[in-house]
Each structure stands twice: as structure tokens, then as C-alpha cells.
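A lone chain, given as C-alpha cells: the form predicted alone.
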Amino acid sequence: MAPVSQHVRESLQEIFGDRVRTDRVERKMYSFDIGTMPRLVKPVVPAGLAGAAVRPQSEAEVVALLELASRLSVAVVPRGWATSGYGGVLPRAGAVVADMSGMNRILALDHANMTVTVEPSAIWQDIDRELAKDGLTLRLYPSSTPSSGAAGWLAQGGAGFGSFEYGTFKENVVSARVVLPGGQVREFAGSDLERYVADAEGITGVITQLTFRIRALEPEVHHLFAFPDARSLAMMLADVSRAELPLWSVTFLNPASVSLKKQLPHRHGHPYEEAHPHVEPQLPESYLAVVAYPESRMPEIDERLEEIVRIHGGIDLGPEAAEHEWEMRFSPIRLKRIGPSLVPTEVVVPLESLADVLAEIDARIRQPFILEGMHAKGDRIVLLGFIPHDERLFAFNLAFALSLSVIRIAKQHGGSAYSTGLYFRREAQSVLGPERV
């Protein structure tokens, strides 16, 4: 695929100067995310080689880009840090990729209203570090916190650490400034924001700024519980919900995840690891739940939580193991070292169906299956799954089809796909609902 025409390139250079790229190698780099598209799937996915890439540094440049694109009938695809693997940032052939990573500043902190305003590609970890200087912290954050940006989570949608108390990210966003396809700038809030911007993968416009709620920073308590089977875990989560314990975050891993962690190869030659040898706690290969909440809530939580865990056969693995797992909460993708590739799949299911969904996944997915679950407000369970594999093998095509099997299982039990992107665009009805589609 050739780059954009000389006229389009020169028009882009008038806006972005030397921040325009049309070299084939760079255009190819901007035509991927962290996922790998199987060879047999590529022909049916409407993606191709980008025609150019530009890097805006201001909202005014985004406006100029979309006005130009509208005038010349050029497709534009916004791209943040591309940490998702579902094709949401993949361009169609010849499109201009707007690399938004240059707009990553923290703009304002409102102590009175407990909100922060940031540019679209401000990285979660950087935001939280700045908030901590003022005794504040994020209400919730994704497992990709060290490398992902704020607007991407709004555009794709989702839950994360802290969602037990605060729900999905879009429920915590106050407003977002969006440049519409014709170049008009509009601020979205309330139902309009949830209806037209959240989960829309950038289709309705390019997010240039967003404001969301934050909370006070205080010491946390972390627990790690082991359960003998999926049903025991699900029953514990249901009892915790019924008891209305004021927990902040509840996540869990399946036994295969624990087993595969033990198979991770050592990073031989890494200077830090050789100078600071670290022995990981020996964890049972069972369902592990990680629970976090502020220390100030201990009187309301500790005794009742301990009782609920005991009733359902759970075992407290102790503070050392709990702190280790909490420190490792941002590294599920490190299991790629086993792969060397990963087949991703993510679904949302109601808590009441969790045990049945997990049992059916175990029965039908006859591959090692890394599973991380997040209990979100409203008794919604987000299941993030990876199948370690090797994209160089023909069997990788067949393994990729298993991601669709997990979605079918979720839908049979009242759930849906987690998000769309290009890979799961046919799931838009279940993700967004017919009216939003």
C-alpha cells in the first residue's frame, strides 16, 4: 500500500511540520497493536497499512487534522499507547494514524471537587504519582497502569482495580472534550458522554481532554485468599456483595495462572535480578482472590470478611504472599515469556453465572488458560483471559478461534464481550446494545 498522495502529505506537513511520517517501515509500525492477528483472520479484518502517521501536540492541531481529513475524504484513526490487543487502533488501508502520545500532560487538579483533568495520553502511573504529592490517588485504574493512557480506557471501556467500589471508568468521568469528525469541538458529560464517547473506540471523535474523579490517599490492607474451586470463590464473592462490605478492590486468578507463573523462565543475566535475588512465595494452584481496602475500614470489614472466607473453604495465605501478589498486579502480560505469543479474550458476566462460566471454560478450552477476574460494582465480573501460544504455528489460527468460544460461553450465561475493536466488531450489539449501535 502506497503512502498518502503528495498533496495530502504536503497538507499534513503544513499542520505538523516534521511530525509527519510516510516511510513504509514507520507506517507498518503504526499498523499494529500489542496483539497478533492470525494469518487466516487477516483477510476478513478491515485493516491494512497506514498511509501516514502524524503526532498532534495540541487540540488545535487535532481540529486542523480532522478539518483537512473531512475536506479531502481521508480516514483518520486515533491511537494512544496501543496497549489493547483487539484491533481498536488498527487503520484501514491508506488511513492517517493520529498518534496522540504527545498529548500526555496533567492539566489541572481540583481539590474542592476531587477531580483531575488530563490530556488523552497521560499515563495512569504518572497521573497517580502526581496525585500522591497532594495526598490523593486514583479511584480505579487498569492492570496496564504503567503503560496505558486515560482516554484509551474511556474509548474502549472497562473495569480495573478499584471497580468493586467505583464501577467502570466511564462512571467516574465527569466530562471529555472531543473533536468531532468535521473538526468541531464539543464537551460531553453525563448521559451524552456515556452514550456517544465511552466504549466507542474513537469512532465518534478524538478525545483531547478528560476530567475524572479521584479520592484521598490512605494506607491499604491487602489479603490473598485461596479457594478449592470456582464455585467456592463465586459463593464467597456473592456473600461479600450481600453483606455490603465496603471493600475497594476484589480480583482473582485461576489455577492455570498460578501454575504458569511457576514456569516463568528466569531472566538470566539481568543485572538487577542477579544483584537482588528474590524468592517468590509458594502459592497453591487454586483460585486466588486478592482483596484490598483502606485501613480505616478494618473495623467494618475484617471480622465479617474472615468469616465469609472460612465458610466457603477459603484460606488466608498471609501478609507476605498478599503483598507480593499486590506488587505483581500490573504484570499479567509477563506470562507472554512462556508463549511466546498470546491469544487474548475478555468478557463480562453476571456474578450469579460466574461459577458456571468458569466451569464451562475449563471444559471447553483445552489449552492452558490464564485468567484474571475483576469484581465490579453491580455484581459484574470482568474476565480477562490469555492463551499462551506461538504465532509462527498454523495451530495459532485455531487457538485464536477459542477467544470467540469464550465470548459465546459468556453470552449463553447473560454476559457479553468486553469491548469491540476490529476483531470483535460483530459483538457490538452485545457490548453497546442495539440503540447505541
Ligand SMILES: Cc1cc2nc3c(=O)[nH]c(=O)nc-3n(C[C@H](O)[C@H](O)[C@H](O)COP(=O)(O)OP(=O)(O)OC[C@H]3O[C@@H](n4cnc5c(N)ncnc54)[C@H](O)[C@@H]3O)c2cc1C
Contents of the next structure:
Amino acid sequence: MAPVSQHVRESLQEIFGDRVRTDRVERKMYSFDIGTMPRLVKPVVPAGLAGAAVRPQSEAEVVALLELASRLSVAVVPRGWATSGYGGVLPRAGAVVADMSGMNRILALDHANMTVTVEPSAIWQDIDRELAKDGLTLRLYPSSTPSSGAAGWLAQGGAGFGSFEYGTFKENVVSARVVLPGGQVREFAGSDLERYVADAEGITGVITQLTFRIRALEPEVHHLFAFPDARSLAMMLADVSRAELPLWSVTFLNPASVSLKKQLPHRHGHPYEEAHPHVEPQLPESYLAVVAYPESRMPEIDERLEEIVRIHGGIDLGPEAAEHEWEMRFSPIRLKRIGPSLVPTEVVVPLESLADVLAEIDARIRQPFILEGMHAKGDRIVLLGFIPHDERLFAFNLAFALSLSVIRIAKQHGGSAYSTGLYFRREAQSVLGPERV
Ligand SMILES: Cc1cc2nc3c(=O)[nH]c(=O)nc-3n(C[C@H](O)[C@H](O)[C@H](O)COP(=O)(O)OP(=O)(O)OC[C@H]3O[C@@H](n4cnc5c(N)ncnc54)[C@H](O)[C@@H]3O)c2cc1C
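Go ahead and give the structure of the form predicted in complex with this ligand, now that the form predicted alone is out.
Full assembly next; the chain just shown is listed first.
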């Protein structure tokens, strides 16, 4: 695929100066995200080589870009930090990729209303560091916090640490400024924001600013519990929900995940790991739940939580193991070192069918299946699964199909795919509902 025409390139240069790229190598680099698309899948995904990449630094530049694109009939694809992995940032052949990573500032803190306003690609970790200086923190964040941005999470949709109390990110966004495809700027809030901007993968416009709710920073308690099987874990989660324990975050992993982490090879020669040799605590290979809440809530939670865990055969693995798992919460894909590739799949299921879904995944996916789960407000459970594999092998194509099997299992139990992106665009009905599609 050739780059954009000379006329388009020159028009882009008038807006962006030297922040326009049309050489083949850069266009190729902007035609990937963090995932690996198997060779057999490529022909059925409408993605190709970008025609150009530009790097806006202001809303005015985004407006100029979209006016130009509309006038010259050029497709534009917004790209944050490209960590979403399901093809949301992949351009169709010849499209202009708008690399929004240059717009990453934290703009304003509103103490009275407990909100923060940021540019679209402000990175979660940077935002949280800034908030901490004022005794504040994020209500929720994804496990990609060190490397992903705010608008990407709104546009891709999703749950993270803190979703037990605060739900999905979109439920915490007050407003977003969006440049629409013709170049008009509109501020979205409330149900319009949830309907047209959230989960839309950037197809309804380019977000240039967003304001969302934050909370007070408090010392936090972390627990790590082991359960004999998936059913006991699911029953514990149901009881926690029924008892309305004011927890902040509840996540879990499966035995395969614990077992594979123990086999992780040491990264010889890696300067950080050589200086800080990493020792995994001896965790049991069972279902593990990680629970977090502010220390101030201990009197309401501690005894009741302990009792619920005990009733369902759970064991508290102690503070040292809990702190270790908590510290490792931003490294879910370190298991890639075993792969060397990972086939990802992600679904949302109702809590009441969690045990059945996990049993069926175990029975039908006859490969090591690393599973991380998040319990979100409203008893929705997000299941993120990885199958370690090797993208150089033909069998990688077949393993990729298993991600669709997991989505099928979820749907049979009242669930859906997690998000769309080009890979799962056919799941848009189940993710967004027919009206929003
Ligand atoms: C290790 C790891 C852990 C993760 N953990 C979680 C998790 O816990 N929960 C979760 O939900 N997800 C998770 N993700 C997925 C991903 O990190 C999040 O969705 C993230 O917030 C995306 O941010 P990004 O800046 O990388 O967006 P990108 O991947 O760049 O973009 C995502 C989508 O948003 C659109 N977009 C980006 N910027 C804009 C903009 N300015 N305007 C309009 N549309 C835009 C893109 O077109 C694309 O469709 C994880 C990913 C990895 C690799």
C-alpha cells in the first residue's frame, strides 16, 4: 500500500510540520498494536498499512486534521499508547494514524468536586503520581497503568483495580471534549457520553480532553486468599456481594496462572533483575483472590470477610504473599517469557455463572489457560485469559480460534465479549447492544 498522495501529505505538513511521517518503516510501525495477528486471521481483518502518521499536540491541530480528512475523504484512526491489543488502533489500508501520545498533560485538579482534567493520552501512573502530591488518588485503574492512557480506556471500555466499588471507567467520567469527524468540537457528558463516546473505539470522534472523578488517598489493606476450586471462589464472591462488604478491589487468578509464574525463567543480564533478584513466594496452585480496601474500613470488613472466606474453605496466605501479589499487579503479561507469544481472550460474565463458565473453559480449552479475573460493580466478572503459544508456529492460528471459543462459552452463560476492536467487531452487538451499534 502506497503512502497518502503528495497533496494529502503536503496538506498534513501544513498542519503538523515535521510531525508527519510517510516513510514505509514508520507507517508499518503505526500499523501494529501490542497484539500479534496470526497469518490466517489477517485476510479477514480489514486492517492494512497506514498511509501516514501524524502527532497532534493540541485540539486545534486535531480539528484541522479532521476538517482536512473530511474534505479529502481520508480515514483517520486515533491511537493512544496502543496497549488495547484487540485491533482498535489498527488502520485500514491508507488511513492516517493520529498518534495522540503527544497530548499527555494533566490540566487541572478540582478539589471541591474531586475531579481531574487531563489530555487524552495522560498515562495512568503519571496522573496518580500527580494526584498523590495532593493526598488524592485514582478511583480505578487498569493493570496497564504504567503504560496506557485515559482516553484509550474510555474508548476501549473496561474494568480494572477499583471496579468492585466504582464500576467501569466510563461510569466515573464527568465529561469529554471530542472532535467529531467533520472537525466540530463537542463536549459530551452523562448518557450521551456513555452512548456515543465510551466503548466506541474512537470511531465517533477524537477525544482531546476528559474530566473524571477521583478519591482521597488512604492507607490500604491487601489480602491474598487461596480457594480449593472455582466453585468455592465463586461462592465466596457471591457472599461478599450479598453481605455488601465495602471492599474497593477484588481480583483473582487460576491455578495455571500460579503454576506458570513459578516456572518463569530469570531474565539473565537484565540490569534491574540482576540488581533486585525476584523471589516468588511459595503460593499454592489453587484459585487465589486478591482483595483491597482502605484501612479506615477495617472495622466494617475484617471479621465478616474472614468468616466468609473460612465458610468457603479459603485460607489467608498472610501479608507478605498479599503484598507480593499486589506489587506484581501491573505485570500480567510477564508470562509472555514462557510463550514466547500469548493468545489473549477477554469476556464479561455474570457472577452467578462464573463457576460454570470456569468449569467449561477447563473442559473445552485443552491448553494451559492463564486466567485473571476482576469482580466489577453489579456482579459482572471480567475474565482475561492468555494461552501461552509461539506465533512462529502454524498451530498459533488454531490457538487463536480458542479465543472465540471462550467468547462463545461466555455468551452461552449470559455474558459477552469484553470489547470490540477490529478483531471482535462481529461481537459489537453483544458488547454494545443493538441500539448503540
Ligand atoms: C498488560 C496489560 C494490562 C491491561 N489491563 C487492562 C485492565 O486491567 N483493564 C482493561 O480494561 N484493559 C486493560 N488492558 C487494555 C488497555 O491497556 C486499556 O484498554 C487501555 O486503557 C488502553 O489505553 P491506550 O492508551 O493504550 O489506548 P489504545 O490501545 O491506543 O487505544 C484503545 C482504543 O481507544 C481509541 N483511542 C485512543 N485514543 C483515543 C482518543 N484520543 N480519542 C478517541 N479514541 C481514542 C483507539 O482508536 C482504540 O480503539 C491491558 C493491556 C495490557 C497490555
